[in-house]
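Shown next as structure tokens: one chain only, the form predicted on its own.
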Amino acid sequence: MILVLEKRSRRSQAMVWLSPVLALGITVVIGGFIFASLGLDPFKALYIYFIDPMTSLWSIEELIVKAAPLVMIGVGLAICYTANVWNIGAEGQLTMGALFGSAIPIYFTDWQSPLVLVLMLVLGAIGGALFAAIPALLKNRFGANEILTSLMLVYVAQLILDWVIRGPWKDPKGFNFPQSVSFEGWQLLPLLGEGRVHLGAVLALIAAVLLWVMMGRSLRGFEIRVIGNSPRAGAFAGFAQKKVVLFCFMLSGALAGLAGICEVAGPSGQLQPVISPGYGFTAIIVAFLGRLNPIGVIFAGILLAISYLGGEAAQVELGISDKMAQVFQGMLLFLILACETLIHYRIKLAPGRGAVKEA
């Protein structure tokens, strides 16, 4: 006897929305066993990991700062995945957006004007969109697999960043550290209050709401949903699949690039060899955890931001590795995909090859 997947005649709408909660619950249970195997009190460890990041005003502000790029990138990826366009290279698009946007304060160091910040944000979005257009064009023209091309371009972007920050864009007064000049004044995002929450958080919310309206109320959103569900039906309706691929890639790339320049002009304050702790990859989990719904992505982004803060707190208070946050994120993605599979398929026993031959 062997285990096989049999397609369900219809999927449960309740489980469509409950599956992320189920995946999160299983992740917490497995995480408790992992902490126990390390000789730690699982309840205390889970409290530090998931609850402690929300117990003070400072931690809530940090939570918003980390959630902003995840939401901004996640809503763009949600649109891509709804259309069955698999952009895996948001981390590279984030990097290129940071590079494009940082060119102004690096080359025009003394220029102080509200226009500077606007141009930085616009260039950041353009940089991410142009970089995302590469795998889209390769897919449309040559049929190249967008998963591979977008992922490989991440390393290209990171190498370009490493080269410019150690070469032509290195601060001559920075004591040979690989970093650009520090941004000042209008080259930085305005803060919302006296903490570290900046304008990028507002931009992330605006992006999520606008894309939610687009997907639910516009012809473009309908086109994306139809192409994602049935490319053949979309062709009969007159929708151009290649245009949808290019649009989705450039939209998600623009949002990733905008997140990149917001990171540089926000928490970092200058261009450095490492811009994000992997926001572009974590946003893939955010998109699926949010059920590819822009509003759902907001809550998913907050949850994954908790895993970043919880991982940092666990390192300090429990002395565990910084890889533990990645373990939780990886388990969560695996279980989300497993639950998604079981929504569409059921597991059943079937006769093995030997049994079929004997019959």
Given for the second form:
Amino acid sequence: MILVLEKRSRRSQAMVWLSPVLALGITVVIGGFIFASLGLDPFKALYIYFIDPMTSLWSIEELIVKAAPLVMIGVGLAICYTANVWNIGAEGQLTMGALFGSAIPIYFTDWQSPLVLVLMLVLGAIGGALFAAIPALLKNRFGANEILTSLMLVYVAQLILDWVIRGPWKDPKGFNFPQSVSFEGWQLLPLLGEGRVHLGAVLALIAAVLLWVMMGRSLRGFEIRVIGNSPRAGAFAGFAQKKVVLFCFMLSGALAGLAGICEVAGPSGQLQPVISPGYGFTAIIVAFLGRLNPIGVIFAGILLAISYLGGEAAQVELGISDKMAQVFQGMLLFLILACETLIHYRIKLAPGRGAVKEA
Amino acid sequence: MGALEAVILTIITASTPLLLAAIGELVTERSGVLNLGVEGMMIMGAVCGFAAAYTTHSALLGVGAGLLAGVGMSLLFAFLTQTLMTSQVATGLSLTLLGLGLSGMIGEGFTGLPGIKLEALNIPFLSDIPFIGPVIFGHDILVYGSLFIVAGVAYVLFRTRLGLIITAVGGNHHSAHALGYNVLRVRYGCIAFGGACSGLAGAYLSLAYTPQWIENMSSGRGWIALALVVFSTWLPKRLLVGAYLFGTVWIMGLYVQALGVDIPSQLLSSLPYLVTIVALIIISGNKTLTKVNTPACIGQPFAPER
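Just the form predicted on its own so far, so send over the form predicted in complex with the partner chain.
After this comes the whole thing, all chains and molecules, with the earlier chain placed first.
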């Protein structure tokens, strides 16, 4: 018996929404087996991992704090991937945005005005967009593979951050710790409520809705989808492919940069050697889990945020590695892609080669 | 040991993992498949190689385990992209993310433990010759292995029937299929070969380059290997030169620092990544060079008609 894929006469609408759910289900089941193999009660472990984070107000706030950057970056990447533009350097653009935005409080430490915050956010977005423009321009001008260049720039951005934080931007009164001055007042994002939820969450929601409108209602959105589906058709329609590449890169870069400065001016409150626990890479999974739909990305972002929180909870309560979160995330993307096949194909078991011979 | 000798030796150790990973990917891409999971396969090779060597006290078993880990990861990729026809770019990315996570979890218990070093082969008399001995005859099995694999790949690709089949499958899978070749089987094989080489590259890192396990110790080498394949324009000969050039750049930073030149260390550390970008620009800008050997079907899924 061998596995055979039979093409469906049309794509299955049910599977469009069912396949991510199926992928999630399989991930949880495999996760249960992994927990069991570690000698844990799989049901208790899964409860602590996936349900517990949603049972207290504190952890729900924490969930929003972690989901905000994932959604913000994820929607940008979703647009890129729709256009078949492969920006996988969001982590670097996030770092650059954080650096650009932090320049204001670091150089004008005593300046306090609402303008400071606005300027920081704008600079953050600009920093990310400019950094993302590099792979786009290299692709357009020289045909250099954007996957490789955007990824190489992640390492470069992180080394630049490392340099400024240990060199020129180090807090002079910071006992030689590699960190900048602490941001204060208008240099920080306003909090929503008592907890740690900050303005970034609202910005992420706005970004998702705006991009959803753009993709569904504007010519630009149409252009992106056509070029993603069929570059030739796009060319015949007179759409400028290079412009779309640059647009997608700079848009997603700006959002990643915004997420970066929101991390620094939000939860962390100062520039540190490590800004994000890999949000830029996890956002790739968010984009795919959300089926490249900005609204879908919101839910996907929340789900992946649970995997971060659950990872922390499992580490504390079960004593298992915090790497479990990364394993879950990687597995999830793998299974999302595998289950996506069901949209276009039906899986059947067919008699193998041996059986044919007998007949 | 003289200074020149030391420099040459470190260049060889820095180049070998790049060469191993890149030659495997070259074969994979020749068959028309783009596997972006090199980094993930490599890091799994590194952690499994280290773990096996540590538990069995045998570096050679470690090398074997690294190879198998790479093959295992690549077969996951092959099943998804070939059998389930998923997007190669996205699947490769997810292989890298999965590999980085899994390796971190497997390796957690091995962090900071003393490693088992893959010893240099001691060739009687030859290894004792001054200068030439250590530089040419003083390496471990993987260094020679990598050169042997490159030569072997060049031979198979250009001098054998199998090489022609691989090139045909990568160049036009519909024609290859019509001629009666099993496209999927050829691709499965080439993907597994790429995985084996990436696994060896990882094992080299954790058993010879720095004989210990450090999280994320591949630090982008898998991605640089991918760039190297583009840089080589899919020719093993050029790949060999490219890998050694990149290896040289990789360790140049260390020497400049050791000389006491006042440059931020971070700038030196970012050199390999910047050089990779520059190399990609130069080679991609040259259309005549890239067009000739680029496998025409690269990245495209193949659905056999029944």
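The term rigid core refers to the most C-alpha atoms you can superpose between the two forms while keeping them within 1.5 Å. As the structure is a computational prediction, the values presented were derived from the model and not from experiment. Residue numbers count along the first chain shown, from 1.
Taking 2 Å as the criterion, residue 343 counts as shifted between the two forms: its C-alpha moves by at least this amount when the rigid core is aligned. Relative to the superposed rigid core, residue 10 shifts its CA by 3.5 Å between the two forms.
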